[in-house]
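Given as structure tokens, the chain that follows is alone and in the form predicted on its own.
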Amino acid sequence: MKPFLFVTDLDHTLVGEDKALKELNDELERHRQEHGTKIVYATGRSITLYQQLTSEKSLLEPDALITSVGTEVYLESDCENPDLEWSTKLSVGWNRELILEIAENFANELTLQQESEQRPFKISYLIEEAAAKEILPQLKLLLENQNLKFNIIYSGSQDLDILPLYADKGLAVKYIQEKLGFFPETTVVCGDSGNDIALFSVGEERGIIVGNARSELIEWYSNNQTEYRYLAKTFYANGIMEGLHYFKFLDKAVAR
């Protein structure tokens, strides 16, 4: 068998089901240890809000992490300093003190969420879905109309990040992948919600949706099936440990 590099959200993806978690880390860390298989994680939290999950879960300690939607890489494992050249990649063009100015317009629909979450490259807000598709295309227009350079996400029905242009779980994904050395037919990513689907649309790495993933991720399958996108059955874990064996990333089943 061959080493892959293996990239999950966590989140309602690897983290949901206790008993499957513990299931997939098993064969993880074996295939690492035996193959050479990398592990990253591809987070929409914040550091800070990574490292309160991994006392409340058990883990496996990554080989790089992906955090605050792809705007923070870490390549050591002290998690302690994002990834110098790929902040360098994201400051051009990105003004966050103007976005905040310009996002006051709308105060009354967005609501700032909790410090942790505001970094130096995410601006992020909880907004309800009646109200994001109202004000969301207002919000571009301003921010286009100052020639910002930015990127906005929309996942969950609520959370709203605003990020540089060039900033998202994809690109972090490609970055890794060069720094690594694999390619994209020995990655594989997975994950259930909006702010994923910069994971699968990127390129051809092989895309694991878990079985409960939410509505706008399906949708935008159902748009954009090819063969090396798989939609589990099952759900978390064991949504990702079906997609693994699909891909023949695995090579020995599991029984479920």
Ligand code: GLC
Given for the second form:
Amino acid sequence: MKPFLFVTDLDHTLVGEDKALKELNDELERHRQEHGTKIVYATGRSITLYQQLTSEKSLLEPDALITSVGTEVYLESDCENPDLEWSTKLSVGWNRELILEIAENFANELTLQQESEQRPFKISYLIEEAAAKEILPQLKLLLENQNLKFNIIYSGSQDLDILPLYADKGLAVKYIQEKLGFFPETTVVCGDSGNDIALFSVGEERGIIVGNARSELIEWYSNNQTEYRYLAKTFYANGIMEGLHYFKFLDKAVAR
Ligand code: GLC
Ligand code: MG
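Can you return the structure of this protein in the form predicted together with alpha-D-glucopyranose rather than the form predicted on its own?
And the full complex, kicking off with our chain again.
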């Protein structure tokens, strides 16, 4: 078997069903040992909330880590310092203070998320779906009028992230792909919600959408079907396993 670059979102994708998680972990660890497969997590969580999750669930140590919706990359298990080359790329044209100031105009609808989720290249709010539909076009317009460059991502009917223009999970995967020497055909990305769309749309990476995916991702998938994207029937890590077999990254289950 050939090595592949395994990239997965955590909440409601890899994590959601403990028994399936353990089985998948075992398969992946074996593949890493035997074939040199690399494991990357791409999460919306900050490094703080990621570390909290690792204390609650048994996760494999990743070969690289993408946190805060693609705005931070950690290589070589150094969880203290995000990769400087990536941060430098994101800082071009990013004006965090001015965005915060403009968003204040919608203080009634936008609630800032907890402090740990506010990061140098990420501003995050909570906003209900109905309010988001109404407010987001207005917010975008105000930001554009100031010539600001940004990327707005709405996920899970509640989370609003404002990021630098060239920051998302997909672009962070491209960056890591180059560092680790993998190609779209040998990369598989897995997700369940809005902030994962970038994983599936950045290129021709093999994409696994778990069966329990949120409506925003299912809707995107139905408008963007190709042979390199797969909507699993099963949920969470079971869905990932199903997809890995579909794309033939894993050999058929054999008795061991
Ligand atoms: C995670 C992060 C949160 C973000 C959300 C969606 O839950 O903790 O800050 O808004 O993902 O990207
Ligand atoms: Mg998720």
